[in-house]
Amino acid sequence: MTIQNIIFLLVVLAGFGLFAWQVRKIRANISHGRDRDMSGDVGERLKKTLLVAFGQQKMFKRITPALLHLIVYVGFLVINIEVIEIVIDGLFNTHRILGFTGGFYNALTATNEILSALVIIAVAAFWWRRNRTEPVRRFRGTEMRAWPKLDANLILYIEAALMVALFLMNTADLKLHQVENAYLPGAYPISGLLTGLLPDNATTLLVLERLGWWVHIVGILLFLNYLPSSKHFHIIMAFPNVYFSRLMPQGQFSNVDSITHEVKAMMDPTYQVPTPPASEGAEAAPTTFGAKDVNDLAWTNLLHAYSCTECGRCTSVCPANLTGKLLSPRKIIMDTRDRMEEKYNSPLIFDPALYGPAAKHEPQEQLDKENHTLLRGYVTPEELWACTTCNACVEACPVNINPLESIIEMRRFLVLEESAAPNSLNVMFSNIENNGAPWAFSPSDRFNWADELYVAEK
């Protein structure tokens, strides 16, 4: 092993080690959420994952971004094979170790080159969509503060830089072999066109090739460690997130079991509230109804927050948002993530909060840090009450995030813990309680519709 191999080994270990450490932090954050049993239905879940996550099924509702995204996504998958080669080469001082596969290697390198070129084009198009004077509507919005905007662009710059490094490496390597009249395994449709740009000097070419090689692999490792701070983490989290998505009809809201026991006990005094499985020692903490803070949400809702691509498809179909109300489902999801990282102080490598306090989020109601929570500190009741529970956001999300669940949990907190529903809703509640209907009509009038109709059986 040369000194170079050892340095490389250390770099790779550090890269993956750091990544693992960050992922553990995020795992811990997510596990602060409430329990929810998501086991079972393995077949159906796998099928969903295959279709929605691997197959990009929901992306194809909008064709232009779908195609652009597909290029970058396939490019990412194919480049992973190349990364395996780079790691082996780096550790064992080999050069293009997969070269022996002949035809396969030709196909691999050629695909890689073409995809990389397409990725550069796609990235440019993405950049244009976001940064022209009138960006695509869904890339705007109150929650798209300085950090989310910078993040989106950084990802594009890094991706482009990685591709440029790859071309530098390939072109220099190709030219070096040409100069030395040696054979280089693989096919290089794009680099073959670029060789003219490089000098003929063998040493320079070797240096350039090594430069490209190192920038490419170190860049990938840096990018990997940037992911946990970024919306780009979705390239990993989309898979578990889709796997654990809801299989029930969208209209079905969760049942609150603790309330069921209470209601049953009220209606039938003999009803025995089942004792929860004897929790070791710990007094069963009095559970709050609904969600005030991130740890009151189910862990799947927290997983959502780390899977969000901040694409804004949810917000762009939200009837409340479309008609100018404060509600933006994307904001609810982004707030959840920000609040988790604030509360549990997850030390990420690139701490977006360092970019400035207002970069991520401004607390809606200025409370002191200890006392502000997801609800009120981040999400205002006004946003929550604007939701029509129409499920459009759920339908639109390409990675099966469900903002509506979080909205309902927070509404439950407002109503059940704080009795803070808008007054007209309280009127509706008492109508239901007293008249059995949301309107103030007497139950005895329930049959009046039949007055103008001859009905045989009443």
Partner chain sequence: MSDFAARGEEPEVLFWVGCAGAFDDRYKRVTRAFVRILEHVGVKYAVLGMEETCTGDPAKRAGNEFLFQMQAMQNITTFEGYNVKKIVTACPHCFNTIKNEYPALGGNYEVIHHSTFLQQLIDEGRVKLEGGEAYKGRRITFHDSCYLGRANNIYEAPRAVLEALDADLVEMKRSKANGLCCGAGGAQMWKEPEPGKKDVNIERTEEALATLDGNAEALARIQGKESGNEGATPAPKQNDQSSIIAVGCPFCMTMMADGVKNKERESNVQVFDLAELVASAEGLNA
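Numbering follows the first chain given and starts at 1. Computed from a predicted model, the values in this text were never measured in an experiment. We call the rigid core whatever largest set of C-alpha positions still superposes within 1.5 Å between the two forms. What changes on going to the form predicted alone:
Core-superposed comparison between these two forms: the C-alpha position of Lys25 differs by less than 2 Å.
Please give the other form, namely the form predicted alone, since only the form predicted together with the partner chain has been shown so far.
Nothing else is written out below except the one chain.
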């Protein structure tokens, strides 16, 4: 094993080790959420994962970004095969180890080159859509602070740089073999057009090939460790998020079991309230109704926060947001992630949630650090009550994130723990309790509207 192999081994171990350390912290953050049984329905969940996560099914509601995203997505999948070859070559001092596969390798390298060129074009189009004088509306918003904007551009720059390094490696390698009259396995339709740009000196070509090779693989490892700090982490988390997405009809709301039992007992005196499960000798700690902070949300809601692409499709179809109200479903998800990393682990090399003065949150009702919670510390009641529960945001999300669940849980806390519902809702609750209907009329007057009708009998 040469010095270069040893250095490469240390670089790979450091890259994957640091990534594993960050993923472990993210997993710990998600595990702070309330337990929710998501077992069962394996077949249906796998089908949904294949269609929505692997098949990009929901992306194709908008054809232009869908095609651009598809190029980057397929390029990511195919180029990963090439990364396997680079790792093997780096560890065992080989060169293009997969070349023995002949025709398959020709197809693989040619596909890689074509996709890499298309990725550069797609990245340029994405950059233009975000940074032109009038960017696409869904890329704007109060939650798109300094870091989310910079993060989106950094991802594009890194992807373009990785593709340029790949072409430098291939072109220099191809030209070097041409100069030495040697055979290079593979087909290189793009690099073959670029060889005229490089010198004919063999030593210089070898240096350029090694430079491209190292920049490409080290860049991939650095990018891998950048992901947990970035919205681009969705390229990993989207798959478990889709698998564990809810299967019940979107309009169906969850009930609080204890309240359901109480209502049933009130309406039917013979109803037997189930005995709560024993907690191994100790009394179960009382739980709050709804969610005040991130640990009151289900772990699937916290998983959503790490799966968000910040694409803004949810906010762009939100009727409340479109009519100028404060609610932005994307902000609810981004706030959840920021609060989670503020309260528990920041699995990141740096803290992007606090990047730049414009990124700092302005708590509306924050009294001190102990009272700094997701509700009111990040999300205001005004945002929550603006929601129409139409499920448009849920339907629009390309990775099945459900902002409505978090909104409903925080509303539930406001109503059941703080009695802080808007006055109009309190009036409705009082009418339901006293009159059995949302209106302020006695049950005995319900048929007064029929007094003027001509009927023989009532």
